[in-house]
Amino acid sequence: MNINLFLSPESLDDFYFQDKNCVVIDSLRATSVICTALANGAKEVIPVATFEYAMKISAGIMSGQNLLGGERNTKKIDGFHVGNSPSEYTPETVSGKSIILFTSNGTKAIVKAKFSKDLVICSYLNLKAIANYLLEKKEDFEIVCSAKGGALNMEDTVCAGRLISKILEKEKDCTLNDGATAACALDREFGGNVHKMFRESDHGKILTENGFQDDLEICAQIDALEVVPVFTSGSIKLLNN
């Protein structure tokens, strides 16, 4: 197994992922969302990359059977029904709705990555479960962390050397690339206490400053979820759904 590691998706080109199997992660705080919105009940997630993408497709959807959800500087976009706060996508909330969900990265991320063979949603919350998954596959794949401008994410970068770690305890014949393999020691250096490196890293600073210290608790939880979210036709829906 090739597995290719990139701390954005800023430099790639759309068509790049075409006929590749893909991982996106941003754990703090779109994958998280997404998978605990999809373990709660919901029907999908259609992630989007503009706030004026999200208005035009909850219009085209029936009232009540939709829900806009996102965020703007982490904060939850006014006329918006959630933000981006696992903690509010409840089953009460969610079950049986489509979430039509708009971030500032990781919906930007998954946007970008649309035309690949198999794209899978990751996040602490769901390692294992994605782990096997690609297991299971035995193909390559590649790994996009949803930093912005380019610059490395602490806390998308050592989730996913958590993940290809994951993989390398029971597949030895994968090649890394420098990505990958940067990914995996700053996962040993710092992925240890997990809640602790969200609350060091930049964006977990910025949550924090915002009130948003409690999330940081949330998706640092370690394969809380059994779900393979999968990415087809345009939605996010779990896999086998």
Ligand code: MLT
The other form holds:
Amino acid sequence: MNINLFLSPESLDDFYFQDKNCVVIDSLRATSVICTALANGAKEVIPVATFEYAMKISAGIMSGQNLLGGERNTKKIDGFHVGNSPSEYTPETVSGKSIILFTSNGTKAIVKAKFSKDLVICSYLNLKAIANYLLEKKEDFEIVCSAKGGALNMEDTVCAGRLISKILEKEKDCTLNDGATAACALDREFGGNVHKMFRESDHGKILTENGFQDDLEICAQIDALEVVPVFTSGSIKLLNN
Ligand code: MLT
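Now show the form predicted in complex with D-malate, given that the preceding structure was the form predicted alone.
The next block holds the full complex; its first chain is the one shown before.
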């Protein structure tokens, strides 16, 4: 199994993903939100790369059936129903709804990987479920960390390292690119206490300054959700739904 990890989607062309399996990670907080929303009964999550496109699609889906969610500079956007905190995506709020999600980096990374043969969404919350899914599939895959501006970020790289390490426990015959090898080393060094790693990360500090410190604790709940969110035909749904 070949496992390639990219620290950011920035250098990749959309067509790179054609015919490839891909995992996108934005553990703080977009992919944690997606896992939570689907686990709590959302019909689907539609990731969008621009605010304008979010507005356009929301006008096309029957009102009452959709929710606009996401953030700009970590904060809920004026006129949106929900922000980018997993705690907002309760069963009462999301059940049966199509959620149009726009975030600074996470949803952009997902949209970038849209041509993948198979695209799944990973966070610490559903790490084991994604590892098992990939182990059963037994095919090469790419991991894309959402990051910001092309730079390495700790929360996604260390999460990716944990995912790869879980796979290596069961599947020894894997070839890793440099990014994947480095992510495993970072997981060994910093992944022992995920909440601490989040708190000390650049983005974790920004979230804390902006009053979202509780989200760090929620997003650090390893394997809290048994969900495999899959992107197909423009929206993310639970596997087999
Ligand atoms: C992102 O997409 O960059 C993040 O989810 C931002 C955030 O934490 O709100």
